[in-house]
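Next up: a single chain in C-alpha cells, the form predicted alone.
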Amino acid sequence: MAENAIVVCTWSAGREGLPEGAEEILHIGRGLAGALDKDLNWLVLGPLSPGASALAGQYGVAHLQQIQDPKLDPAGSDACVEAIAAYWAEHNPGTLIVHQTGEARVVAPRVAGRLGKAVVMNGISIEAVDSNYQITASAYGGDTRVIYEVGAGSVLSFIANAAVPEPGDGAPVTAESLAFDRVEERVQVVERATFDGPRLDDAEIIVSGGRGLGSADNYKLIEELAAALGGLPGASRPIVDDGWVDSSHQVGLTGRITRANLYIAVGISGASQHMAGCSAAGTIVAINRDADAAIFQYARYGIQGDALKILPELIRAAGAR
C-alpha cells in the first residue's frame, strides 16, 4: 500500500488540532507525487486530529495511515524514530517528507541515520529530475540557497508555505500495528509553552520591525501601527536575539513562516533568513533609511527614510481611516 509512495509524516507534540505544518507538507507531497505518478500517503503518529480525513481528501491522499500508542500521545523523539523506522521496514516508501518543526529537527536525521538514507533539512522547494530529486534548501542560517540532488528513498524536511487545497472527499484511515515495548524515551518534556492568542501564521496584515528602529523602546511604534491596521506585530531575528521582543514575534527561517496579504518591514535589511519567513506575502512594503538595503529588491512599495518619523504619520493615517 505504501511501497514507493510519497509519504508525508506528522505527529503531535502535545498541541491540539492538526499537527503544525500538515498543510505545507501535504502540498509539497501532492506536487511530488503528481510529478512522479505515485500515490501520496499520510502517516500520522499518535492521535488523529479532527478534520484530518477531510484534509487528506483535499490534498489527494491515497491512504491515511495511523500508528496509535500511548507513547505517541504526545509523541517523543525516541518513539517517533522507532515508529517511522518500523513503518519503513514494513512498507518501503519512496520518500518520507516531514515539516521542519523543532521536534522534526531531531527526528528526521535520526531516522535517516537508523535506515542509512540520505537526509535534507531546511528544504524550501523540490523538483523531480529523472529518478532523482532536486531540493532547494536554505543554508548558512538563511544567508544563501543550495541545491541538493538525492535519490528516491530519502528523508526530507521542509519549511515551505502551503497553497490552497482543492475540495475533495475524505480519506479512510488504516491502523498500522507496532509494539513499543522496547522504546524508552530518553528526553522528558517537563513543560510546554502555550500561546492562545492570534498567530502570525494566520495574520492577514503583519508589521515587522528590525534593528533600524534604533532601540527596544521604539518597537511600540510597530505595535501601534499593527493595531491601527488590524494586524499583528512581527520582528526580525536580531531584535529577538537582543531581547527587544520575545520569540513568538519572530519572522524568518528560524521563526514563523507567514503568508500575509500585507507585510510591512520596518528597519529590516532583507537578509534571506528573514525573507524565508515573509516572501510569500501578497504585498511587501519596505521602510528603511538605507537606499541600498536588500529589502527593497523584494518590496512592491518602498519608503526610504527615517522610520521614527514615518511610522507616526502612518499610524495617524491608519487611525483616520
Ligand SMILES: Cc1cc2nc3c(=O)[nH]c(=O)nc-3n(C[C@H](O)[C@H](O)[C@H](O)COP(=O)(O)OP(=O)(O)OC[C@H]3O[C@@H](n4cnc5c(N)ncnc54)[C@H](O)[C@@H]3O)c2cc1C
Given for the second form:
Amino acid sequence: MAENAIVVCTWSAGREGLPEGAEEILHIGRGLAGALDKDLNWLVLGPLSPGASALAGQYGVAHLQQIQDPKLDPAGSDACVEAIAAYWAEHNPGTLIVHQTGEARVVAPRVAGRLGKAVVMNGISIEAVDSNYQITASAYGGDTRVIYEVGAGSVLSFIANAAVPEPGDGAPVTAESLAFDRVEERVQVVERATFDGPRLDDAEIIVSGGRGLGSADNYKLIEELAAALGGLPGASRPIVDDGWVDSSHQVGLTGRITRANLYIAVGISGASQHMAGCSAAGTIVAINRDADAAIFQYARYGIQGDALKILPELIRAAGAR
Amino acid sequence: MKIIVCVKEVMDPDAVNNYAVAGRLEIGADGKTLTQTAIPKLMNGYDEQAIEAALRLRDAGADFTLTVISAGPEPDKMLKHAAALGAQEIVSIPVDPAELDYHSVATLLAAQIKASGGADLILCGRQASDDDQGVVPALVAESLGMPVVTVARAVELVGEKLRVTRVTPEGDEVVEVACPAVVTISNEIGDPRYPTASAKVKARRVKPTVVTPGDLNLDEARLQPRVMLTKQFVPEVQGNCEFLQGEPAEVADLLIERLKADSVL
Ligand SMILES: Cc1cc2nc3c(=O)[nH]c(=O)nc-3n(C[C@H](O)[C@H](O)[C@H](O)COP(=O)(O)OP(=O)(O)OC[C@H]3O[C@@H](n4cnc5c(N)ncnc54)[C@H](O)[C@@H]3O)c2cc1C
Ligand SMILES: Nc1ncnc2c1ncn2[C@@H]1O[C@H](COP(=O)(O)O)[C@@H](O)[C@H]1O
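The form predicted together with the ligand is what I need now, so please give it after the form predicted alone.
Complete assembly follows, chain above in first position.
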C-alpha cells in the first residue's frame, strides 16, 4: 500500500446515510492529493454507509478502507483514537484530514497527542508548499485568519462550510477491511442525546433572533416567521445563555455551523463569533435598529428598524406568499 | 482530592470584535500578531467558567485543593483573580507564546501537573477565544494518559466517578468517567461568580509558584513547535447590502418580493 497518501477519515454514519461532511472533506482531500500527485484514501471507522463506494468513486479515492469492529458502532473516542493510531503505524499517512464535528474536536487532537503529530483545527483551505502544508484557519472567532505551517504527517480538521463539493464520475470503489484490536471505552454514556428532529445544520431557511428581541417572550415571533417560511428558528449565544431558548438553537463558532440558502438575522449585531456559523448562507437578511450594526456588512438585504414592529408584518407577508 | 484548572490570558474578544467591525483591526510588522495595545487582556471566558465548575463542586460538598495554572508572558494579575475566587495555589509558567505551539504549551502544563504530584481532575476551557483551537486539553490528557470529556455544561462527583453533562447538537448527553480525567467547560455552565472584596484584598498577598521549563527538565527539543503560525490577516467582508425603505408593512412585502425574484423563496 502506498505510504504518504492523503487520508480522509470519517466515523459514525450521518443522518442521510453518509457521514456528516464526507463530501466536503473528500473534496478537500482530492484537491490536495491531486496537487501532490498522491493517492487519496478514505478510512471509515465502523459501519460503511451504503453510498460510500459510489461517493469514493466520485472523488477519486484510490483505497476505501474500513475498520469494522463492534466497538466502533457507535464509535467512542477511545476506540477511534486507537483505531487511527493502529492505522497510522501500518500505513503512515502523508496527512490525515477530518471534517470538524464535535467528535472530531476530541479525536483529532487526541490522535495528534498520542502519536506526537501536529494538529490544526478550524481549517478553511490547505495548500502544499514544498514538503509542508499551509492551512488557512479562522481565529478570534472569525475576526482574523491565520496561516499555520505544519510538516507531513499531521492531523488536520476542516470546517463544514469551507468547501463546495464537486463530485466527479469515477466508478465505485470496493472497500477493503482492516483489522483492529478492541479497547475499553473509559467514558461511559449513561444518557444519550435524543433529539432527532430537523437540524439547523441541514436547514435551507433559518430565522435567528438575538438580544435585540428584548425579551424571551418575543422569541415566539422568530418561531412564527420561521414556520411561515418553512424554516427553522436559530439564536445568538446571549439569548441561549439567558435561557430564552435551548442551546440546540445557537448558531455560531461554538454553536451550529449552518449554511442555509436564506438566513434572516433579527436583532443580532453580527459579531464574528455569530457570523462564523452563518456567513456561508446564500442570502443574508438583517433586521436591526442600528444602521451601523456589523450584520449589515454581511447582509444582501437590510431593514433598519424595530424588529418588534417588522416581524408581525413579515409573518403576515410570508404567510400570504 | 486535587483539582487543577488551566487558564490562559487572551485579548478581550469583544474588544477585538469591535475593532474588526470598525475596520481598525491591525496586524503588526511581523505579519502575525494583533497590534492593538489598547485591547485589554483577561482570563479566557471558558477558563473562568472552568474555575466556576470547580467552585460548584466545592459548593456541593467536595473536599479538594484547587490549583490554577497558566503558561504565558505575565499571568500574575489573572492568577490573583483566580486566588480571589478560591484557588489555594496559583502556578505561573512564564513563557513567550511566540516561541511555543499548542503541543509545547500542553507539554509544559502536563509536565508541571505531573511534577506536582498529578491531579484527580483537570478542568480547562473548551477553547481559547484567541486561537479557537481547543486542542490543549486533549493534548494534556494524552500526555498524562487520562481520558478527556469535552464541552461540559455540568460536572458532578458521584462516588468515585465524575458525571458530566455534555452539550451536543442532538441535545445533552450524560457521561461518566473515573478520575483522574480532563474535562473542558462550555459557556452553558452559566455566569462565573465574582470574588468578594475581602477575598480580592487577601489574594493580593498570594504569591504565584513560578516554574520554568528548566525546572521541569524540559529542553528545547521537547518544546520545539510543530505548528508554526506564519501569517495572520483580517479577512475582507464584501458588503453589498441594499437597505429596504418604508413602513413596516411595505418593507415586509418588498422583502418577500425581492426574495422571490431572486429565487431564494
Ligand atoms: C469564544 C466566544 C465564542 C462565542 N460563540 C458564539 C456563538 O457561537 N454564537 C453567537 O451568537 N455568539 C457567540 N459569541 C458571542 C458574540 O461575541 C456576541 O457577543 C453575540 O453574538 C452577540 O449576540 P447578539 O447579537 O444577540 O447581541 P448584541 O450584540 O447585544 O446585539 C443586539 C443587536 O440588536 C439590535 N437591536 C436592539 N433592539 C432592537 C430592536 N428593537 N429591533 C431591532 N434590532 C434591535 C442592536 O442594535 C444590536 O445590534 C461568542 C463569544 C466568544 C468570546
Ligand atoms: N497557555 C496556557 N496556559 C494554561 N492553560 C492553557 C493555555 N493554553 C490553553 N490552555 C487551556 O486549554 C484550553 C483550550 O485552549 P486552546 O487549545 O488553545 O484553544 C484553554 O481554555 C485553557 O483551559
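Under this definition, the rigid core comprises the largest set of C-alpha atoms superposing within 1.5 Å between the forms. Given the structure is predicted, the values throughout are model-derived calculations rather than measurements. Numbering follows the first chain given and starts at 1.
Chemist: On a rigid core superposition, would Gln68 pass a 2 Å threshold for CA movement between these two forms?
Modeler: No, Gln68 moves less than 2 Å.
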